[in-house]
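This document starts with one chain, in the form predicted on its own, laid out as structure tokens.
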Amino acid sequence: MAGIEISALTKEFPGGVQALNGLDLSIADGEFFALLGPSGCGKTTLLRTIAGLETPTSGSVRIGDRDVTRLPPGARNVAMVFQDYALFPHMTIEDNIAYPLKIRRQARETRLKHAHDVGSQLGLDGLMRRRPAELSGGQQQRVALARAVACHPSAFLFDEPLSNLDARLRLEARTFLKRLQRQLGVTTVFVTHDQAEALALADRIAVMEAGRIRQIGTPREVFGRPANTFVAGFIGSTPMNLLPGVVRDGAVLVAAQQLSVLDVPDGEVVVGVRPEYVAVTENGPLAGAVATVENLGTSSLVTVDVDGLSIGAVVPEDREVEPGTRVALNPTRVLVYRDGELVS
């Protein structure tokens, strides 16, 4: 096992496309670390650079006490699980799992015994003589994990390994993957565009945009106090309300109504409030008519038109209101951004 250190890492592709822009990143030994961001933000390029599948234009990658920047993938002692699992279709499951040990020239009897031991731990008993096409998506994912575990790597690198699974299986696989990582204690870097996966799995998250890291923090930190409006708008199953406001004599005003008093210099700001932290009440600083109601299962997302501003609020299923109803809104947790950055 080993930590991962990224220093001033830049990757440019032909045509002047800059996928990574001077990244610095430290991942602790044994940490489950997620790279989160929209398509094209550079998260997969960063993962592939750690793996040695991409060569950086400049900067360095260290795994443990070794500088691996110019080492080939096979010399880095990392295991990568791809989005499509990359199983060999002509091989049995036992041979797929044992393949990394074959590369290391271990005897067939030894590597097959190890493959069966690992397969048993991951619930693959009875499937070892089958081929990948005979397995379900969830079973194939476990084979890919077993192959990664079998070679005792210093780090696991996961490139959206759950994205090909259906919703229910994805939740089961998520729980299984977190339990497995905790048991093994192996440093893990997990790429995803699904914020629910990142929030549920990771010890810490790096939110990326256009080749840069916009925020690093625990799931609670990134969700509760987004460092900038990009992260604020990206994180959350229901989008954060980002409302034009103004600070006047320390009072934060939205739609000319005072929401709170903060030690922030006067001027224009953006006020961020998560729908989960907006109470629908009979009396409150903001008032308007319900425009839409979206059922979320055990709750509903209510969108209210307040003087031309659309403000979302999450309400319990037993407090759902009808479109057109006049309601008041009372934000309970307010964040203030100026020039796109969090100030309070």
Given for the second form:
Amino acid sequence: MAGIEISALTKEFPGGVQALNGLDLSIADGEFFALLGPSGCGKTTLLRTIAGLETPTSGSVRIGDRDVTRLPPGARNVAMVFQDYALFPHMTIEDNIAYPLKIRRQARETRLKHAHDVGSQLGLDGLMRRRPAELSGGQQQRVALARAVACHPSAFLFDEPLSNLDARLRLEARTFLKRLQRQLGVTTVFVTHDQAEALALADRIAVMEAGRIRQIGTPREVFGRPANTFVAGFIGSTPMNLLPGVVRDGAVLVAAQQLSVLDVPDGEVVVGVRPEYVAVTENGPLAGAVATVENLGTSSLVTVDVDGLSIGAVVPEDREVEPGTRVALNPTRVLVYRDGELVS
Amino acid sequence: MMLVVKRILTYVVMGVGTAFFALPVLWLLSAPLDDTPTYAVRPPRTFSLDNFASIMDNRYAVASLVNSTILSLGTMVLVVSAAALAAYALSRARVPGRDALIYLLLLLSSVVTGTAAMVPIFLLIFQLGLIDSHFGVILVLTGGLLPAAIFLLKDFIDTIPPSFEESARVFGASPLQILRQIVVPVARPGLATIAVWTVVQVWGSFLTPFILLRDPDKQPAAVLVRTFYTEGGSPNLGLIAAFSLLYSIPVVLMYLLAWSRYGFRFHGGIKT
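Starting from the form predicted on its own shown above, please give the structure in the form predicted in complex with its partner chain.
Full complex below, order starting with the chain above.
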């Protein structure tokens, strides 16, 4: 078991595409760490560089107390689960799980016994003699996990481990994955483009954009206090309201109404408020007519037109409002961004 | 009404077509067993196995089948191993102008074994001192078949996800282990298809061995069958028919074997 240290990591692909740009990152031993970002942000390249499948242009990767930057993938003692699981179609499940041990020249009996132990730990009893094509997506995913577990690595690397499952199965697999990681206590880095998945699973999240890390923090920090407007817009199942505003004598104004008083210099700002933190009330600083109501199950997202601005607010299921009604909005936990960065 | 007429016409056309292709096959099945075969397709007048016996008497006939086997298997080994390596490299490496290269090779390959190149090929093989050697024929046939084999295999290997090999690499497998334990087994149906295809191509090839092998002891069946004449100078139909039947059996068997094991279906990785 080991932490992962990445310093000044840069990866430039032939043709000049800069996938990673001077990245620094420190992942603690036993941590469940998410790399989150839109497609093309470099998160998969970062994971593959940790695995050794890509060589960095410059910078270094350390796993535990070893510098592995120039080591081949097989010498890094990490296990990777691929998005398509990469189960070998010509081998049975037991042979698939035992494959890493075969590479380490363990006797067939030893490695099959070990494969069966790991398999039953992951609920694969009775499937061990089948071939990957005969298994469901969820089962295949567990086989891929079992194969990773079987080689006792110092770190797990998961590339979009849940994205090939359908929505319902994904939630089950998420819980399963988190429990497994807690049990094993192995440092785990996983890549996802799904912010909900990252928030639910990770101890800490790195939000990436265009080869850079825009914020590192716990799910609570990243959700509650996004460091910049990119993270603010990316995290959250309902998009954050990012409203043009001004600060005058410490008063934060949106649509000429005062939302709160903060200790920030005067000037133009962007005001961020999560819809979950906007209360629909009888009297609040912002007033307008309800434009649309979207049902989210236990709550509804209400979009209100305030002086030409569309502001979202989440209301509980028994407090719904009809489109067209005039309401007042009372935003709390107001964040202020200047030049895209959080100032308060 | 129109539909009925249309359907009748369809069946008539299909029937004529089937008969056209079935007649030679039927002749091939009946003539060898006939004492006095003619060009007509008919059940054997007097049933006999004499034609097969006379093949055994012909000192070149059995040897020619052995020669065909040597040429086929030799070419097959060369084509499959070289095409597998080339196709794998072309599938995985980013070579600029890769597709153009493959199409160019494919285009030129029909020239290599074609009639137009026979004189230069003869001279080339002559200068290499490989006239009248099986190895020379194998080399020329391999050269002619390789581009198409590479093209077919590359398409097949393209469907194998690179994550298979990457996964094995992360577990510490060496390139040779990856090739032996992952790539070859996954690509086996493709390799088998190419192997059968190569054998069939060589088994039936006439021009190249005809020109490069002067010694009748070394000629394959496809070349030898042309010498089966009676003393009177007319084709020895009994011998030709019986020999042709023997000659076609291995190919049919290979198709059946490949079909039953792989069904000629390519299977790659799982769908993503």
